[in-house]
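The chain that follows stands alone, in the form predicted alone, written as structure tokens.
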Amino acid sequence: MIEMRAFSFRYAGADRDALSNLNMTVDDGDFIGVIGPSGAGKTTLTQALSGLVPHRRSGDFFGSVTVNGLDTVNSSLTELALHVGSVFQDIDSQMIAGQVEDEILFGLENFGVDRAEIPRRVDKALADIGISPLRHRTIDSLSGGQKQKVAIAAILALRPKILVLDEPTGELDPGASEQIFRLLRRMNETHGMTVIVVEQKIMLLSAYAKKLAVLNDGVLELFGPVREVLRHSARLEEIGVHCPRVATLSNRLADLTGGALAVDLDEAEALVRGLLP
């Protein structure tokens, strides 16, 4: 379980807070979508979760940040590290290794892993991500998206309890995107894993992520599921999230159809059906 309470922090020499006030509980085997305009704190937030904020990130912190029992704050990085799995947006800065396999096994060796269960992680988690051809490339010679891929392939294999991953998909094409975030959905039904992933791409998260948490200007906007946090499409539009156009839709007519809401094409097409003589 992760716990934020009145969690604020502001960064040093920064003339306002980055995050304002949060209190949200994520509990364990969620999947959350955190989506927010440019600015709204999201790196921020999956900071605090890694404990990169305070610990590397210099400023004013107040509050509490828990983690599984952790406070961030009295914990080391190295212990945070045993329980949430990080993906980064600048993928360089998390590259340690100078080729895939070894940056796969990195963790796999520092984190004490079986050293006979190695191999096996090592292949599965390269085969789910798509990228055994890589395996021995060399990390300079891989594009942004490859290393994205990479990144996400050395996290999963050390099977963290909590996932947190940082706009995963940004250098990535749709149907490469659509595979990470299938990969994380059974991550999260098959092994119980808590993911936590900042998107910019809401219909993405709209058909994956079980709940939505919408940031603006450091605040916590809207938090709930996703249905939920959908209804409120016009304020969504408002603070500079581009709702689904299907969600938009359905919330327009919700006088006729008696509140039903669409978040994909099919259920779109049945509501309109359904108002059709």
Ligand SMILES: Nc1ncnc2c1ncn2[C@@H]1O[C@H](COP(=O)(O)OP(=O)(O)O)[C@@H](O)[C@H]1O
The other form holds:
Amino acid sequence: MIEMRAFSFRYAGADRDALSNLNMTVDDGDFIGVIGPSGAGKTTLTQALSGLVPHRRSGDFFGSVTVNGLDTVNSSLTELALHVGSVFQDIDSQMIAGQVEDEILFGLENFGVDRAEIPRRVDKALADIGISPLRHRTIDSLSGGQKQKVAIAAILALRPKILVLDEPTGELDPGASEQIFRLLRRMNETHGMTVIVVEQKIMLLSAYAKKLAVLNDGVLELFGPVREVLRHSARLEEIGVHCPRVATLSNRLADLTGGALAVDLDEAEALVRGLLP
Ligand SMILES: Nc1ncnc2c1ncn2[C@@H]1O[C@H](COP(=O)(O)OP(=O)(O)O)[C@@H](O)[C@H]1O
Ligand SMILES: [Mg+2]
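What about the form predicted in complex with the ligand, after the form predicted alone?
Every chain and every other molecule in the complex is listed next, the one we just looked at coming first.
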């Protein structure tokens, strides 16, 4: 479980909070999509969960963030990493090894995974992400999207209880993005992994996440089940988050439909057919 209580963070030298008075509880097994315009504080939020904020970012930290009972301020990054696996927005800063296989081995060896278990974990992680053919490639020779997949594979191999990903599909085409989200759902459903993912593609988020967290100017504006958050399409557009068109349309038709909300094409079709004579 993750708990943020009156949590604020202001980077050293900044004149306003990057995150302001956040109160948020994330239950085990939840799947949360984080959205918000650029500069809203999404990356800062993910780094507060991995402990990089405040351990590697100087600034003023108020309130508390606890992860599986560990207070992030009083716990080491290594200790926190046993609970939270993170995929960074800046993928290059995440890569440690020169070769794909070594990148995955590195984490497994450092986290004390049983030696006999390691080869199986590497095979599985590569196959799950669909990058087995890249196994012996050098990291330098990969495209941005391929690097993203390697970073995700390396973290998944560790089987963290909580997985935090900061725009993991930024360099991926729609098909590959969908593939990553299907995998996240599988990890969430079959391993009970808690997933927190920052993502710009809101259609994708709405289809896969259970809850949405909307950040704006460091403030958690909305946080709840996907459907509840998408009801606020007017507010979302105001702060620069584009809702799925079908959700916006169904919200606009609320006077005719009694407020039924469509979040995907099938639901929109049913809604429109219901309105026709
Ligand atoms: N290392 C840093 N030093 C100072 N200010 C920062 C730093 N990183 C981010 N910020 C500021 O904190 C705010 C939130 O940034 P960030 O968490 O990166 O937002 P997002 O990921 O939503 O784009 C922004 O105003 C940004 O300029
Ligand atoms: Mg960011």
